[in-house]
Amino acid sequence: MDGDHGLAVASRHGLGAIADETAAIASLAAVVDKDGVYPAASMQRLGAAGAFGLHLAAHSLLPRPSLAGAVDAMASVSAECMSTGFCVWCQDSAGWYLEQSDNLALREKLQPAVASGAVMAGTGLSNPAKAMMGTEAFRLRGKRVAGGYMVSGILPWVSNLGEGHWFGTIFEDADDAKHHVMAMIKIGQPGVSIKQNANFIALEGTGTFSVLFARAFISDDQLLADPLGDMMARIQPGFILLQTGMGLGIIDAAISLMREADVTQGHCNHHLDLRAHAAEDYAAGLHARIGQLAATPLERSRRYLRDVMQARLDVSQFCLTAMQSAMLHWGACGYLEGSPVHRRLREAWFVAIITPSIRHLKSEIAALAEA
């Protein structure tokens, strides 16, 4: 799959100002890596065009609702710049969890913001996620009062975010640890709060903050799903397969990266173990695996869930691979700080570690083989 293959797709659809946007972005990527400048005029753009609603029923500019799709315009924004492709996994994910609630009216009240980008939000399911695996505790806990809950604790990473901002997440309840209760939350909210604590070697530009929930109000009109039910079992498959278009896109990156460096070193680098032709064989393989399995993402067989979860580590450990390759192809060159190749292999890393993580995603495959 050759780096211009998300923009192919969306000018196929007639989608030509997602692709528009997604080229403009290049310039910005060296400032949102560097200074940590979060994309809100990007995002903002890519909202209007509509690359946040392609996966949505009621928001997709495609003949119908297309998870691939989705997919798709990930990967070209990543392509350009990976911080930008993980805000919009963040918002594309908030939008997915709308798209699955019960709660009508919160859908009808809050995704077409969403889909349009005239709100962002993002995702808080790392720490509940690890917590119903056993190897965290919940960080957050909620009491039940009149017309919702109190909320308090401490919610570490969350991204897309800034004031006015939602994200969804998932606490425990206070009277009943079997409880959980999934909503959408708003910063600003009384009683929510963000506060930044850590400086990542990559993607500082992704509005990451600790969020801090001081007996919050969270209302029943903001719950996704109380109790949460088969709620996670619905998200799980689209959350997991819309993180494969960041991995996707860096791994276009590195691929452009070698045959850029090709035309100046391509007698020294013959040898290589991983050449820009065999990487984009495998990652067409890849591209085409994703899109069958984002054709069923509502199936719940444990054979999908882990082709699912096969797909997503595949894209990681590629993605690693394949900027390993590039650093080699471009030598001493993409060894100095600032250059395309170090930015991509700090952006790789982070596909690997993001939740579900390459250990994570290894840990649920062997259990889901072992059932």
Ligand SMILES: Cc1cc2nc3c(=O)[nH]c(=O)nc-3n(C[C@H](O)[C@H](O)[C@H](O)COP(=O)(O)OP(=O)(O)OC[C@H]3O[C@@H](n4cnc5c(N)ncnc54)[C@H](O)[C@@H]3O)c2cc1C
Given for the second form:
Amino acid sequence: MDGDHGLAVASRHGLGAIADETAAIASLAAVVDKDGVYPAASMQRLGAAGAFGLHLAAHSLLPRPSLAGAVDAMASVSAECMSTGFCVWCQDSAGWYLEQSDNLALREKLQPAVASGAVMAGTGLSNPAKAMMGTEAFRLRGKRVAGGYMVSGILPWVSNLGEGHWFGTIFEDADDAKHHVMAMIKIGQPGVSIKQNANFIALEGTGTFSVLFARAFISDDQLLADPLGDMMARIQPGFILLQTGMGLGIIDAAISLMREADVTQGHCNHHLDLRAHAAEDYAAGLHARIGQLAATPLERSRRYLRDVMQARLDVSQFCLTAMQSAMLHWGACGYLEGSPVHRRLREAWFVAIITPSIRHLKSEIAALAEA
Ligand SMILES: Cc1cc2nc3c(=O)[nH]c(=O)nc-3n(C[C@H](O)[C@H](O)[C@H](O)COP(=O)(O)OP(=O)(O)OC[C@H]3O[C@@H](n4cnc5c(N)ncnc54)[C@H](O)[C@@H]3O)c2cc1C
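Return the structure block for the form predicted together with the ligand; the form predicted on its own was the one displayed.
And the full complex, kicking off with our chain again.
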């Protein structure tokens, strides 16, 4: 793993196509946000440009696979449109699960398509993560049958989905609550369907659906880990660190918004608590911490995990603080329906509530400190 930073590294290695695509995403942000249009073409082009493989050994266009590179690519996308940035995170996470799986046949079959964006993919780990923490019951249960499992249940919200898309999740063995199994699921395979049952205040264009499992046969060749074993420990730091790309992108956007506001309203903004230069200094510190943590995503120490969660928490909290300040810099112009400030504020709240949410992270950090 390389701790160096993504787009800077990418442009040194001639990966300007990722940066070019990122610029194109800006023009679609309002449509994705307001009309809930899934950015399929942007995702395919980002995939083709190599954005989803930067952290994967067999697919990285960088000299070494770099989780920090993936974080930075996601941050650049999120600075323009965080809905698209979240779809990138979903895609990156699915690639990461395949990277850590011992099922080499499944990795060989699916990872190239996920890395190149030929197949879209996501992750349904919110419920399993909380179930394993003991705060929710598993929503998916599987019964062992010849050649696989029969799985039933409903996952309320999984993103970056559509017909033929894949996602990773974990179910509990119906006959043994201590036995958990992680698998890649294809939307549209017999027994697996999606339903849109909610409207959100943002992130409407992220292909977010309920996933219904009605005695769905999940074959052994779809299993990422059975039993789950240490798979969760292997994927967790990478999964959490990748999410910081969304938050860092919003923070960058907030700093730009503060600067833009100052062009015409600078004379009124002098005494605000958080100004662009201070936000930039704090963001640079976060970026450096994340780059360092992202260099060793397979580390297992309690201290490391706590640092990863703290970094993710700090990004979430600073995302809110920075966007709040951007709103104050813009005043009533930011309060207009459809203003960039309005969209970024709603996006920043998402960073704070997506699993692990701020309250979830605080519980986990407290538990790690006590143990
Ligand atoms: C737009 C959108 C897209 C999403 N996309 C995905 C996706 O792609 N994949 C996915 O897996 N999920 C996705 N989610 C789900 C998301 O990650 C959260 O799981 C979901 O929003 C539920 O969060 P929550 O606020 O209810 O709980 P959280 O804040 O995540 O967790 C709180 C948990 O703690 C428990 N709890 C509360 N108080 C206490 C207490 N005092 N002691 C112990 N436990 C307590 C609650 O029962 C709950 O389980 C998405 C959600 C949205 C809104």
